[in-house]
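The chain that follows stands alone, in the form predicted alone, written as structure tokens.
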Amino acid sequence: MILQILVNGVLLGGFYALIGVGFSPVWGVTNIINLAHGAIALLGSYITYYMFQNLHLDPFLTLPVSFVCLYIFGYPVQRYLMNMVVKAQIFMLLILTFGLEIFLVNFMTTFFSADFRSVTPEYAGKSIEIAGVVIPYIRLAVFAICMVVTAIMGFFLEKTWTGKAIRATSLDLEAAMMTGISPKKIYSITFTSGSALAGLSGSLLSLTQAFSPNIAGGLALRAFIVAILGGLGRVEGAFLGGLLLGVIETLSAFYIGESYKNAIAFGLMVFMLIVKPSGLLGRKYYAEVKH
């Protein structure tokens, strides 16, 4: 029973992770706590649901759709509203993300209705023993998916010119903008990226889960948590942020009950922030330079 509920808790940390990588580097560059990601999140959701419903396209297929969508709508939110209190007190900040998650949220009520929906394709009941311990192949794929996406992030940021670009303008603004980087380039880069990853997790949220606009508060949440466990800005923090969060959620709904899995994970990220405030992997990005 143990070892059923932990590989249920590492699949769901893998969602986790996913989502809270498309959160901790918008934090990390732009000083922006995006309130709204779990409603950016939930659009995705339903990309894959009216998809999978009016054209019969297997979820799967949808994702790339989700990503491109998304990354399309973080464009403007970015350039048109962001951009202009981006240098603005957080207090702020959290006001306009906070203002366009309740946006979304009564848009998607209104068009979508506030009713529970689920992606369940013909193959959702399948799944994999092993051990004794049962695995469903949906899990399984949306878990393997989701260390892909974040593997590719991390390799993303790490070697590529504008993942370093990102890193940079997160160290020091005014020195990378001495070496020729744009930050509202980086800005809007940064934003429409965990845009995108948002809708992807969205996307694969709706094949494990059912989902309504009311959950939105929930994901934005635990991508908050996530970042903060594993240490804002890093990727492979936020994979391991993910995996605990999923692993401690898990076993609290079964030993401890469904209602406080709220409370336990507030708990873990307040226990975290006094044990280590950095995160479990959180280090300053000057602590990296190598002279």
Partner chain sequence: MINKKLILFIVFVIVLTALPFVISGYWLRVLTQTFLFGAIATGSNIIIGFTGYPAFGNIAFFGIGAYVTGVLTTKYNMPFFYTLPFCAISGIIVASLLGIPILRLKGHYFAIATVGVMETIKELVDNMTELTGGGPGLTLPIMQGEPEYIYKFFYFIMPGVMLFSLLILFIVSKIKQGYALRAIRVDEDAASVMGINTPVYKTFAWAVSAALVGITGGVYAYWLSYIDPHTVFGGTYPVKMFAMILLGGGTTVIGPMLGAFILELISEIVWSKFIAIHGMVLGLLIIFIILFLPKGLFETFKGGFSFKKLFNNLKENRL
The other form holds:
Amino acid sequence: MILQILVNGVLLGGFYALIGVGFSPVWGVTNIINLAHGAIALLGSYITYYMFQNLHLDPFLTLPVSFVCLYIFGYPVQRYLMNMVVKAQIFMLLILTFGLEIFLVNFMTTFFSADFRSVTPEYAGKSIEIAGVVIPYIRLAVFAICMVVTAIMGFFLEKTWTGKAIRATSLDLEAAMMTGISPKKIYSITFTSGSALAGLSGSLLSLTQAFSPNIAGGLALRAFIVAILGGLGRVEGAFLGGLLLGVIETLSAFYIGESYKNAIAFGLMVFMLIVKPSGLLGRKYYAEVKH
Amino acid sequence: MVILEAKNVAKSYGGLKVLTDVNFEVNKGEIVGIIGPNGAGKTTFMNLISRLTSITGGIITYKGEIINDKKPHEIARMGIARTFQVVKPFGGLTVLENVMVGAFYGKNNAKSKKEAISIAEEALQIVGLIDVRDKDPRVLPLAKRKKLEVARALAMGPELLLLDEVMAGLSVKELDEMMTEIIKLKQKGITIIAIEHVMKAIMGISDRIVVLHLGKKIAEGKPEEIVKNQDVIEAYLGSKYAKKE
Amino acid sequence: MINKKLILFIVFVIVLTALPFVISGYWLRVLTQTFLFGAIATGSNIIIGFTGYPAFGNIAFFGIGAYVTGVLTTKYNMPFFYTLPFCAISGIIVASLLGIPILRLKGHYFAIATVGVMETIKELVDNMTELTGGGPGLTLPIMQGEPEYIYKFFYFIMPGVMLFSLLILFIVSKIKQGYALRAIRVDEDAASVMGINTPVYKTFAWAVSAALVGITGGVYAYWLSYIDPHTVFGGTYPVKMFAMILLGGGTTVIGPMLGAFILELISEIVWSKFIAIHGMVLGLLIIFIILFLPKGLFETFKGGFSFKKLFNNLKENRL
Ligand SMILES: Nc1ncnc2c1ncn2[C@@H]1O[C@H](COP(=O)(O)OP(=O)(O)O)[C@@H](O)[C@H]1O
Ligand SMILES: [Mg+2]
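Condition change, the form predicted alone to the form predicted together with its partner chain:
Everything in the complex follows now, all chains and molecules, and the chain you saw is the first one.
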């Protein structure tokens, strides 16, 4: 039993890791806590839902579509909204993204309805059993994709020139600018790829649980928890934070009660902020030092 | 009488040692200058006295009491006031109100608004800012904002005044004014530690000079001794210049 | 100058008092709602605008107040008015206990920590079904009397709470402690070396704010006579509250109240016309305020209205 719970937790955690991987670098680099991250992810969920429902496409084939669509969506949002206030006091950005979230959630409610939707291809119920632990194929595939994408993102940030420039910007904007890095470009790449990753994770979400526009806020806060747990802006941190949150949520749902899992997640976040705001793998980022 | 004493004071940020083994004393009524090249650790030392950062090693005593575990506001109430190198005026408050904050919460501890206003006006009088009392400090030129820093500190009613580069960036005329003011403060019985990056200004007013370089005290003495000190010349101008001498 | 303001203010209060005798039930309700937001924004402004701590989740205290009144009137049969001090006290206790650790955080971290607190309390209330009625909500005893009388009762109570908050804010802006808060807002290091015990003052500011917002929550609960966790802890309240404070100007006493009037009346007019897209319009309105009016309406148009000023605001914080 405990093994099954842990496995469920890890599988959920893989998804949270991906949510965090899209969210955390944006915060670390551009100082934007994107409260609309959950709403953007849900746009991806609806892309998958409608392509599956109307075009009868296999949901996994829709992943690149939502990735690309939300990459394109992220560009003007960053360019014409976020960029306009990046130099203002930080809570301005916070309210801006909150305003965007309200807009998107209500947009989805108006046009896609507030009903819970789910994507159920015919293989939805199939699963394998290893040592008494049941693992649905879909969850396994989702987990695998999350891990692969997280790894790619980590590789991108560590090894490529653009990735290195992004990390340099997150550590010290002024110094990065002196070496010829253009913050405009870096901010743009970071935000749009964050948005694309959000879309991807939304598509994957639609495969594992029912969703409605109203879960947007919960998703965004979870992205935040993951970022806080692991440490701002770090892929390996988001990975660790995601798994941790997944396991803690499933464990507390089982031992304390399903209805307490949110209270525990949010309580944990507040506790973490108080005790070690730089995260478990803590290291200071430019955005933090600057406030 | 010794008013402030630093014993083996050290400070490091992570692995970076910013101050090591700094020892010195300040006597009541003195003006002590601290000089040293950029990054020598002068501001950091001042931050340690006002307890804005934690002390890594050693002890600092003020009037015989160890202040290592005190909070910034407790230090202020004990009679230590300071200015900031990067001026920090309270924008949104007028110049007078800025100074009133000092009168309310410093050692003066003004009980009423009337009292705070009269203390603040006196301080503004001393530094010569009384005619801009109702302006927002953000619109003032740098020299005046530096004076505001001093006025705010004065309104606290300090016994020990820490000045962090109040003379940097001033014109020759402004510099003269500031030096005269500092000497006036000394005459009122206030002990002063003045940090300066530029040597010239500080030499004229200090009773004693302490030289910091790379976090270490490399010299201490009367201004006329310091200007002749080989180590100091080397620290400031590089070894090439020192050898030529 | 002071006298002119005072006269304007007295006129404002007289108009408020006279209004219920000329307008209908619907508009009384709209105005009561407006005063509710006026009270929330004004009460929150002590910590947000004066002290400079973006307490995004300050609505937590609104919810706490609402539930204190809700539980005390239903489970303990306490008369409504007696519950209000308890709303204030609960706010003060929670803010003081949390203030010491949380007010050490700055910027984003503080803002989000308060959201975390709000969400945690919401989830707890949601789960304490025996006491609070849980997710389905709690129905309060309905006030006795004619509907017309009840309308007017709340029409006077709600601005009463708002004006009380305004008075507290005014007093805070005048006393010694107010200077400390404003100093903390600009630069905490500078404030602390001038002798201000910053943790204590910040906690004081948050506690006062919590008490006022808590009382507002209590009145709200009795007014609607039905509360549920998802409405009173969050929803669009936090962001609306923030937009109001920004719109009116957080460094002033009266700004947040005016911001509330403007935004809530606009919302109401929009709501009745475009009920389906109300939420979308609210989102756009907030985005508009952040982009074009981050300094607030009054600060921006001090010397008269012009579109150029809007665009200057837009350019100011661009990368
Ligand atoms: N908060 C900090 N974190 C890390 N290093 C710091 C910090 N503050 C100062 N330093 C470093 O300490 C050294 C001394 O700085 P400072 O005391 O400001 O020098 P000075 O005032 O003599 O010019 C510098 O190398 C500076 O980079
Ligand atoms: Mg310095």
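Treat the numbers as computed from the prediction; the structure is a model and nothing was measured. Numbering follows the first chain given and starts at 1. Between two forms, the rigid core is defined as the largest C-alpha subset superposing within 1.5 Å.
### Query
Does the distance between the two CA positions of residue 12 reach 2 Å or more between these two forms, the core being superposed?
Result for residue 12: no, shift under 2 Å.
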